[in-house]
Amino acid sequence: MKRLFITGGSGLLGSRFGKFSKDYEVISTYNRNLEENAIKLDITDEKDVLDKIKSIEPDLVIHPAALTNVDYCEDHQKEADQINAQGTLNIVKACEEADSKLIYVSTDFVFDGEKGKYQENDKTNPISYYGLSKLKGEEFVINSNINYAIARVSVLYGWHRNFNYVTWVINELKENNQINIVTDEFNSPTYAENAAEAILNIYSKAKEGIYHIAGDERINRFDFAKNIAQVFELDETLINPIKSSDLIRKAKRPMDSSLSVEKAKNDLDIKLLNTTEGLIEMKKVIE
């Protein structure tokens, strides 16, 4: 049985790989948020990373652990570098020592948002420090001598103890709170379970290089929120349209960082879900 080593196992995406334990031996890790049946790992500690990965010798390391708060990264650039860039370099070095394949989870924020429907070979140009720190991680992976793939995701959502965009919208609407959502920022929201399955298909099909593992849709935040309200039968009149210029935020956001997933659909034999399909799957979990 192939052995998988998951960083960030307490996170939204990292926690999804445990469901595949019938097919793989899954070793999950956490840092600050204690996770049952997982081992503690600090990806910024090179020795800790090297010792644990070398002792386990996984066939595959999946690396979604990251500092993802975009505004926080803008104000704490050194910390963003330590986790997203240097932490990834530590993982790369350990994979070299253990002869493990690496799948690094990156982001649509490596693009500037001027174009949209980005393909894997489009020019990167991050406009936030979060995006830059994740791009540095990509470069460490690409410039290594390991067998690797990079999976870029966009607005991950699903049930989790920490809020994400979808669970936040659901919670606010259930409380009958008015919410203001931008109409001019476009992404390709990604259902976490769908992304986990696609990432494992990269491995099982022995694929390499960059893949956009995202929802099969370009949608703005406002229409996404309306879809959430409709699927979960909540009051969509509570959702108010605004422009991104109405918000005061530390970091710039790409206006259209939507991703083309044609390569992934062709190579990985998987259906990547649009937001309505993903939300329906998500709703099934609580029904």
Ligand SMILES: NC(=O)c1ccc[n+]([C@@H]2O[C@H](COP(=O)([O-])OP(=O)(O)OC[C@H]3O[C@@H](n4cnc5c(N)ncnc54)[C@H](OP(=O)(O)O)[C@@H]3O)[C@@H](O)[C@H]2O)c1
Contents of the next structure:
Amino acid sequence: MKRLFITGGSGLLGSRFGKFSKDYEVISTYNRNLEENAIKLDITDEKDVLDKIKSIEPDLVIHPAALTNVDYCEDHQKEADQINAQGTLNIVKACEEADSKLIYVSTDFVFDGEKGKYQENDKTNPISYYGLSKLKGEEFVINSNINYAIARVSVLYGWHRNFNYVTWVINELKENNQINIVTDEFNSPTYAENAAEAILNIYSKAKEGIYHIAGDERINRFDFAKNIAQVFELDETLINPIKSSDLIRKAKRPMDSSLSVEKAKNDLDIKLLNTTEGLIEMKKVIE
Ligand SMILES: NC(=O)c1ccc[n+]([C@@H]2O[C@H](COP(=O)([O-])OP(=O)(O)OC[C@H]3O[C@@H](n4cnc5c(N)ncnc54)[C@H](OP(=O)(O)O)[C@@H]3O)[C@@H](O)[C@H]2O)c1
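Cool, the form predicted alone is there; where's the form predicted together with the ligand?
Expanding to the full complex; the earlier chain stays at the top.
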């Protein structure tokens, strides 16, 4: 059985891999939020990363662990660098030593959002520190000698103990709260279960290089919120349209960082779900 080592097993995406334990031996890690059956690992601790990965000798390391709060990263650039860039370099070095393949999870925020429907080889130009720190992580992976893939995801959603966009919208609408949502920011929202399956498909098909692993759709936040209300049968009149210029946020957001998933559709055996399909799958979990 192939052995997988998952960083950030306590996170939204990282926590999805446990369910593949009939096909793989899965070893997951957490940092601050204790996760059952996972081991503690701080990816900024170079020695611990090396010791753990060398002793486990995984066939594949999947690396979603990151500092993911975009506004926090803008204000804490050193910490963002240490975790997203340097932490990734520590993982890369350990993969080199243990001869493990690496799949690094990156983001649509490596792009500036001027173009949209980005392809894998489009020019990166992050406009937030979060995006820059994740891009530095990509560069460490690309400039290494290891066998690697990079899976860029966009607006992850799914059930998790921490709020994400979808669970936040559901919660607000259930509480009958009015919410103001931007109509002019576009992404390709990605159902976390679907992304995990696609990442494992990259591995099982021995693919390398960069893949956009995202929902097969370009959608703005407002329409996405409307879809959430419709699928979960909540009151969509509570959702008010606003412009991104109405919001005050620490970090800039790309206006259109939607991702083209054509390469993944051609190379992988998996359907990448649009928001309606992903939300319906998500609803089935609680029915
Ligand atoms: N969320 C999105 O909308 C989105 C969009 C595009 C790309 N991405 C990328 O997708 C990946 C997964 O995102 P997510 O939303 O699933 O993440 P998340 O839920 O925010 O979880 C982050 C994970 O990283 C771990 N972590 C943070 N600092 C660490 C450290 N120093 N050492 C070890 N682990 C550490 C956390 O561990 P503890 O909680 O135990 O501390 C947690 O398991 C990330 O690489 C992110 O950049 C996310």
